[in-house]
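Just the one chain here, laid out as C-alpha cells, in the form predicted on its own.
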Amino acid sequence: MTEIIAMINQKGGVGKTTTATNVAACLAALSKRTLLIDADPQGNSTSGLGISKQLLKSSFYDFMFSDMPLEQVVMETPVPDLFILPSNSDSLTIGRELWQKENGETYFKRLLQTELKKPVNNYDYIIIDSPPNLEMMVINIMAAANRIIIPTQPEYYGLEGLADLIETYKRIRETINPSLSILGVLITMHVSTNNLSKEVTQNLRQNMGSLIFDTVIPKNVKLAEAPSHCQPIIMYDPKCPGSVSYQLVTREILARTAK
C-alpha cells in the first residue's frame, strides 16, 4: 500500500517545500520509489528539482480538471526513484473550482485513488507539497493523505498557528478521513545558539511528546542555495548539517510508517 504523506501548515515559510523535496529525494536514495505532488501554484518543488514552470506540458492543475492519467502528467527528476507531478501557476484556481464540485473536499482523493489503482503508478511513498493556507485544496489534501508532517519555526507565532492546525486536522478527522493521523511535527530553521529556539523546541516536546520528531532541522545556508541550484540537498551537499539532518528525519519516517 502507497504510504500518502502531505507537508502541511498553513503559516508560509516554515520550511514545507524544502522538506517535501528532501525528505523526497532522501526517501528516493534509499530505493523507494517515490512520488512527488507538487500542490502548490508557487510550484516551488518543481523548479527546485530542475524543472521549468513556464515550459510544462502539462501540470498538476491537468491531472485534476482534463482527465489526464497521472503518469501521463508525473515527470522523471534527476534523482533516480523520484518522480514529481509538477506544479505552476496554472493551479492558482483549483481551490476555486473544487467548490463547484459533488462532494469537493474529496475530489482529490477520489481521483488519486482510481490512478494508484494501476500497476505503472506503484509507489513506495507519495509526498504532497500542500499550499500555505487552510483552504479547499489543503482540504482535499488531507482527505486524501494517510499522514501529515506539520514543518514548523521554532517561534512563538508558530505555536499559535500549529493550535489552529491540529484543530483543522481533529475536524477532518471527525468528517471527511478519519484514518488520518499526525506522522509528526517537524522543528525546522532551528538556531542551536538562539535562546527562543531552545525555549520554543522545550515547550513543543514538553506539550507534544513523541509527535515531535528527534531530529530537527538546522537553518543552513547549503539548505537555501540547493534550489537555486535545481538539486535537492542529498546532491548539492550531502555532507552539510542540513541534509544530514534530512537523512536522519527520512530514517525517522521510515522507521513510524514501518517500511
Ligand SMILES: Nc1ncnc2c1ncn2[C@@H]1O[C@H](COP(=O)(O)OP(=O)(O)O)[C@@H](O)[C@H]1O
Second form
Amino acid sequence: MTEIIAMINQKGGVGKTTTATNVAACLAALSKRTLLIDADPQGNSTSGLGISKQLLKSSFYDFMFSDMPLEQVVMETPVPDLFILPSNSDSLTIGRELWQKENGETYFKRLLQTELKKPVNNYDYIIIDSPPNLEMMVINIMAAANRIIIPTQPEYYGLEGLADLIETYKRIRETINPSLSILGVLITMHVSTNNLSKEVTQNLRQNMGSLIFDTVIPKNVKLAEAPSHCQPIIMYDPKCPGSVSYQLVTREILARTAK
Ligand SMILES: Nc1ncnc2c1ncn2[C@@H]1O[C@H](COP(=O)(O)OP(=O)(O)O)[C@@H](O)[C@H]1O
Ligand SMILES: [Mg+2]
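Moving from the form predicted on its own, what structure would you give for the form predicted together with this ligand?
In what comes next, the whole complex appears, and the chain from above leads the way.
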C-alpha cells in the first residue's frame, strides 16, 4: 500500500513546503518511487523544483475537477524517482468547489484511491504539501492521508496553534478517517544558540514524548536558497547541516512507516 503522508500546519512559514520537497527528494534518492502532491495554490513546491507555474499545461486543479487522470498531470522532476503533481493559482477555488460536492470532505480521497489502483500510479510514498489553513482542502488532505507530519517552529505561537491542529486531527479521526495517525512533529528552523528554541523544544519533548522526531531541522540559509536554484537540498548542497538533517529525518520516517 502507498504511504500517504501530509505536511500539516495552519500557520504559514513553518517549513511545510521545505519539508515536503526535501523529504520527498530524500525518499526518491533512496530509490523509493515518490509522488509529491503540491496542494497549495501558492505552488511553492512546484516552482522550487524548477517547474514554471505560469506555463503549466495542467495542474492539481485539473486533476481535481477536469477528469484528468493522475498520470497525465504528473510531471517528472530533476530528481530520478521523484514526480510532482504541480499546482498554481488555479487551485485557489478548489475549497469553494469542494463545498458544493456531495460528501465533499472525502472527494479527494475517493479520486486519489481510484487513480492509485492503476499500475502506472504505483508509488511507494506520496507526500502532500498543504496550504496554511484548516479549511476544506486541508480537511480533504487529512481524509486522504494515512499519516500527518506537523512541521513547527520552536516558538510560543507555534505551540498555541498545535493545540487547535490536534483538535482538528482528532475530529477527523473520529469522523471521516479513523486510520489517520500523526507520524511525528518536526521541529524546524531551530537555532541552537537561541534560548527560546531550546526551551520550546524541551517543552515539546516533555509533553509529546516520542511524537517529536529525534532529528531537529536547524535554521540553515542553504535550505532557503535551494528553491531559487530549482533543486532540493540534497542536490544543491548535499553536505550542509540542513541537508544532513533532512536525510536523517527521512531515515526516521522510513523506520516509522516500516511494514
Ligand atoms: N530550516 C530552515 N532554515 C532556513 N530557512 C528555512 C528553513 N525552513 C524553511 N525556511 C525558509 O522559511 C520560509 C518558510 O518556509 P516554508 O517551507 O515555505 O514554510 P510553509 O510552507 O510552512 O509556509 C521559506 O522562505 C523557506 O525557504
Ligand atoms: Mg508552503
